[in-house]
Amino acid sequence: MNTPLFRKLNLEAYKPGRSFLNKKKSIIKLSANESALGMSKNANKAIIKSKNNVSKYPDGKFKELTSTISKKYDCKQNQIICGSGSDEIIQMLCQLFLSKGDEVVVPEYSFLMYRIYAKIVGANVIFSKEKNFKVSNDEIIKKTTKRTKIVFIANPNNPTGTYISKNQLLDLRKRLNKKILLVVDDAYFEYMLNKDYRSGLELFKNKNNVFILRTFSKIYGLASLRVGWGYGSKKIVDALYKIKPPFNVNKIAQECAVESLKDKSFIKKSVKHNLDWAKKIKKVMNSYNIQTNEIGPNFFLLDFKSCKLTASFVEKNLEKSGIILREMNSYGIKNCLRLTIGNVRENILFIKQMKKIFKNV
């Protein structure tokens, strides 16, 4: 029997950080960026009051979630939009803004949805340098035309841990053709002590040209739920409205995102936490001469190109021990592994093997 033809994609699928394996029951998982220590006991509560009342769909216009939100970062609620984790989102701009043959300039490293939505409407994505891994302005620029459409930027940056400061970023903007939608990802912001450092939603709050994206995937803890919100000028966001699924964000989703953001006392927690063990791992891995970003969000970075070893052979090696890191070739970044700050228990070990990994180095 023939299969009906369908439309050739030119585009890799996505590859996310590995969660098992081979012969290994026991693994210790440093490879997606996930919250260190789980979620809030709010959230968790949350989940055991809602399990036995799912037969019903949840909110469809996310009333109860969005209000808080807007409570909680001083914004407006008929401005926000839910989505299936942040990536629904950016899916559902790049369907809003994009047709066949228009352009979106990205960071050559940067999270690998926003090439893959734009690709699938048949956008041209085009690739900015970027400078010792970090986001450059004037790189962007230059690539921008009068087909560019959007500009994404995660800010920090994934995957490479680096971010631009709030004047850099106000810079862009400026500088940016005023048609051109910029879309500033906050997935990390939380975590950002830096002092030159700003969220996109601080400073963009009132711009139209200008969307915002945050997720609970990261350290609320939520990431097996798939909840995440933007927040945009109204006319975007009524658009957003009208072309998203009707049921999105299943109803424990919606209420354990509710209960995270209430709960300060975690999230101040989770901060003090990778400030801490950020600091430990950094001095460790600079001591082998694997070179990482700047202290920030909750990952690194390792730059493997001053070390006697390489990258891949640290990976295998790791692995042995049930230790799993995030691989660099899939974005094209040679030499280097992603490392997600994990619980004390997991960060003890990683840096035991790593010990053991050098002891003859």
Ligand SMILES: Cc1ncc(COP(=O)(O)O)c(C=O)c1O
The other form holds:
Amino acid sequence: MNTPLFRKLNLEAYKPGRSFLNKKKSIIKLSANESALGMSKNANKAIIKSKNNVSKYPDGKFKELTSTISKKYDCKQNQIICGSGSDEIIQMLCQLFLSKGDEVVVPEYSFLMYRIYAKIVGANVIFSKEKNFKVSNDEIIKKTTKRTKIVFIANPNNPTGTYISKNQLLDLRKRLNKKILLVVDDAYFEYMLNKDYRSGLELFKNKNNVFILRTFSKIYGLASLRVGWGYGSKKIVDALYKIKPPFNVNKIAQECAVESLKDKSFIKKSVKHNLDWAKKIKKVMNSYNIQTNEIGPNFFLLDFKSCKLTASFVEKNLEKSGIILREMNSYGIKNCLRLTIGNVRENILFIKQMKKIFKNV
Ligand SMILES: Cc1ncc(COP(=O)(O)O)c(C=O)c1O
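Switching forms now, from the form predicted alone to the form predicted together with the named molecule, please provide the structure.
The complete assembly is shown below, putting the previous chain first.
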């Protein structure tokens, strides 16, 4: 029997950081930039409270969640939209803004979902060159044309771990044609203590041509509940509400997100944990001539170009002891691995295993 015809899709499906290894029961997953400390106790309580109460549809307007967000970040409730992960908001933005033949500019090593969703709706993805794995404003501007509809950047960027300064981000918006939507993805902003860094939301709350993405999947540790949010002009947000699935964020996710936002001490603890371990890990990596990005987000891009071992050799040897890092081939980055900063036990085991690998060669 013939299969009904569908569109030809010229794209590769997203390959997430692996969670399993053949035959290995106990693994240490440092491949998906998830929270090292899990989630807030508040979120845990919210799960227990609402787990027997799921027979009704969730609030498709996210009243409580958007109200909590607007108070916490001093922004307008009617300019917030929530998604099943910020991922879904990327998808909705692509559906709303892009038609066949439109162009989207993304830095060459940016988060893969920008290009995937843009291609699905028929847009052409244009890559801007980076300098030392860092977003370049000049290169982005060079690539924009009359057909450019969206420029996506994550700051800090995944997978490179680099960030652009407040001044560079302001400069990028200033130089972009105002008809282009600049999407600033703040997925890892909570971790950033760097003095010259500012989140997209902080800088562009009132700008009609900037759209901000936020997520509960990283520092808040709610990755598997799938909840994120976006902030932009009321016109854009109203249009996004028209195209979004009616009940896209489940009730437990919304309630956990609300409770998580109230737990400041969990975030403080997570940021401190991240900084302390980032310093230790960077030092160890540098001692093996593995280069990394500056300390900032909860992950490092490990660059093996000056190291006596290759990324794939180290990756395979870590896997023998159940430790999974993110390979970078799907991003087109050679001889590198991405390492998520884990919890105390995971970090100690990772460092111990690295020592073993380097001692035995
Ligand atoms: C830069 C960036 N944006 C967005 C996402 C998607 O996050 P979510 O789980 O909210 O869909 C990720 C996940 O890795 C990311 O790294």
